[in-house]
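Next up: just one chain, as structure tokens, the form predicted on its own.
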Amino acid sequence: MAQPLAISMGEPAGIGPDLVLQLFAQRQQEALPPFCVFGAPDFLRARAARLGLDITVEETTPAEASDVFKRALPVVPVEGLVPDQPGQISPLSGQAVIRAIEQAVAAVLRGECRGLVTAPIHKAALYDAGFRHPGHTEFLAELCAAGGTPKLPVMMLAHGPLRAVPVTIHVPIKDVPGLLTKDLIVETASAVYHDLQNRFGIAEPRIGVAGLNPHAGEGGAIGREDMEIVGPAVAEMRVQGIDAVGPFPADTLFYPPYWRQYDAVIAMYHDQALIPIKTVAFEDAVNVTLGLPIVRTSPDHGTAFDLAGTGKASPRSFLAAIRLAHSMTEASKP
């Protein structure tokens, strides 16, 4: 059978494993592809337990989780004491979220496994052991470099055809006038345009570019910033071969008769890509992280405290993240 899918276990405490119990005993209903998990099993039995969830937890490698997966989550041990305790956070399980983390990257890069989702963690729950990145994207991006220079992640939020990337992502908004150059712009776009052709199947992408004052600076009456940075960026990407127009008012970029002309709209900061995307699919949309040699998504939402242990949240999110990264493996070239 075909490798399966790798899924990092996430923050215990959160509900990202309970999404993933949820879908693993609704996995012929939702016809899921096979995936493991790479996780604490005891941890994952008791959530189970908890939840009210007659599943079967078998621990395995990945090159036997496909075949395994027919009859019980597969999934591949990491070490570490991860306590069944839903909404508090413990210092003995970090570690293990780590490791899990690790773990399903080497997978995917020696070629085990063929894509990695990756569930949500808490950062804050992280830093007391060892954990020192702005986030997970960035995390990834260090254990894909092999030792070398990280490449530039691009996050991506998706939902059917309304795809849009953030160029700069997790900082104050007063910086982000500062931290925009033409280059930063230009290099984003050409992973966006790179993985579109090469994950998503789509032959000639189409981008657009969102401005980053009001009316795109009206001419520079509003800032210059799109007149002297996202301008030129536009006109690089176009002669690069990248089919770029913009940049546009961000407000009208994303009315749906506009943004449907583009595979993509890149826009300048974070919430100005993420509230159109999650105004329409709030429980539906899916993170991609593109600019790394594997295909990785996520469940668009948080750890969830409140809900972990519940059995009520939404497995929507996550159940999108596990079919698109199976088209963009599915998609994939070399």
Second form
There are 2 protein chains.
Amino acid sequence: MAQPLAISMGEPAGIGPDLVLQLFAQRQQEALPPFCVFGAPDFLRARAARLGLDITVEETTPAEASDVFKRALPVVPVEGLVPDQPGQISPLSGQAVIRAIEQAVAAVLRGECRGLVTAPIHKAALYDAGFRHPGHTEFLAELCAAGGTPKLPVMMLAHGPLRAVPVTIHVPIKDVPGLLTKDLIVETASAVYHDLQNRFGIAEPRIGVAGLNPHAGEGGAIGREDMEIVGPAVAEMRVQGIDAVGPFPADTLFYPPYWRQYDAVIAMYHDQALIPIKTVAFEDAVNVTLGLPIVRTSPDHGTAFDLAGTGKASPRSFLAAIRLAHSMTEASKP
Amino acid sequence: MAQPLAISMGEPAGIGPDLVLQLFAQRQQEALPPFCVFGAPDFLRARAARLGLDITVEETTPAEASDVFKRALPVVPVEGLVPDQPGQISPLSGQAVIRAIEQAVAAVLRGECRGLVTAPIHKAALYDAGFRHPGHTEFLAELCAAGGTPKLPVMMLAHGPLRAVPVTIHVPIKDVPGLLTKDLIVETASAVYHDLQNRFGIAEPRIGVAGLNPHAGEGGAIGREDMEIVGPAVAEMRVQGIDAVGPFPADTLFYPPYWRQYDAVIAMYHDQALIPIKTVAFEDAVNVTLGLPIVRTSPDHGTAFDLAGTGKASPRSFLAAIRLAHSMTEASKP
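Alternative state: the form predicted together with a further copy of the same chain, after the form predicted on its own:
Below is the entire complex, every chain and molecule, led by the chain shown above.
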């Protein structure tokens, strides 16, 4: 039996559990690969009933999950009380949300599960439970490092062959130029290149790099960073054997005939990477974390408290996240 | 006879003249409104011959141009020697390029032509002729001010109902936060609102405003400018009677179901406005200057020296610029 994907249940007040339940109900039509949910079985039963979904929740282990998946939603139970209160964060559930992530990561690291799809969390709801990480991804990087120094986790937004990676992420625009260094750009591109080869099965990845400034700085007329930082970073990538070109003006790089020349585009900041991908694929884009020892994807949306428990949230991004995690594990080299 | 549009011939080493000639040749299939070119007749004859286009160039005046348009390309001649050297800038042609713009603007201001479409220029080619303006648009604003203080010209990129306006334009990213003031944002939105009403025939324009920082600053967690500058600017717009909302995260604002709620989106910097529009409409987007006393559009591309004289440049953006200038003059209130 193939190993299942691990899904962490995410914030119970949000839409994550709803989408997992909906997708489980559609597993045959959608030909989904087997997965198991790390979470609270009673809570998932209550949420399924609330959504009017006739789903049997079966407590199990990763080893049995792929078999269980045919008849019931396999849930690897985590300790903790989780109330079914859509839209209302509860101090009760924080511990279970964190344990679900920890145990799912551990199962993937042990090889019991093939990869991880995380449902969205709500950071503020986890502070009482001791969550002190800048975000979900940094927490995963720490868990994967098992006490050592975490590697730089790299965020990629993917929609089919359109893959965009911001070098800086959740920082103010005013801080972006100061944070961009040649080393950071090269390290990011290097993680992307490595994972395109080893997780996406692309033998010779081509990387396009966007400039920081309008028109990629126009030879220094519009800022010097593209000449002094981004350009030298691209040169260094090439020295390291990475087939990278740029910096290109970001506004033309995402025109389909241009981005299609690259397996990934490295952008310098959040909106530069996310605007093009959300403009064309808002509901279907997947958030992928590169640079980890495990495959990890997540839907590209938040907890959407206003839609939780209603059944009205779109499962398309979560569906794409499951499919991509599966195909990344299929393509992964041992 | 309806007044013609004025087209300034632009840089003769570039593709502007090629596209004007190609579009004139297609004027019947494309049902183009009459236009006259301000430029050098002999040069245009030579370029037409080079492109293998059987076009008669007739020297005329704006008053006769719409009649001439049926049988020949109406050219309002400007003084100066203009060699036909695709891809090679020449110090000889600078004066003629500048005169073409000056005389075209004057003709529109006098009401002899209904609006202006400018072919792309190449600034460096004009320095010897004394061109000292930051760009084409600023030069036009000065000409329209006729010696007075120019109004703030506002750049809009348009593709059908998708209209994006950057508040700051050709400046380095590091300078953007410091340049953004409440007044500048409000002044920009005010020009957009005025022209949507008076040039686009939209009675009650709705304006969406993008935040500067990722997630529009997430309540101050990712930069304070959206709370302290952009938010108050939107509030001030509303006080002034402008139906504006925001700031919204820029990466979701350009998803079609969201931008379609607005007649224009105000973005804080160049790439934030241009990435989404070029991603979806690279070849068809039009550059529109708002805030001028005349209608002015231009294709959203440069001189493309490598394609000049080959006939291979796409005329789609130039075609869209002509159509939009015409429809803006039709919608304009007296």
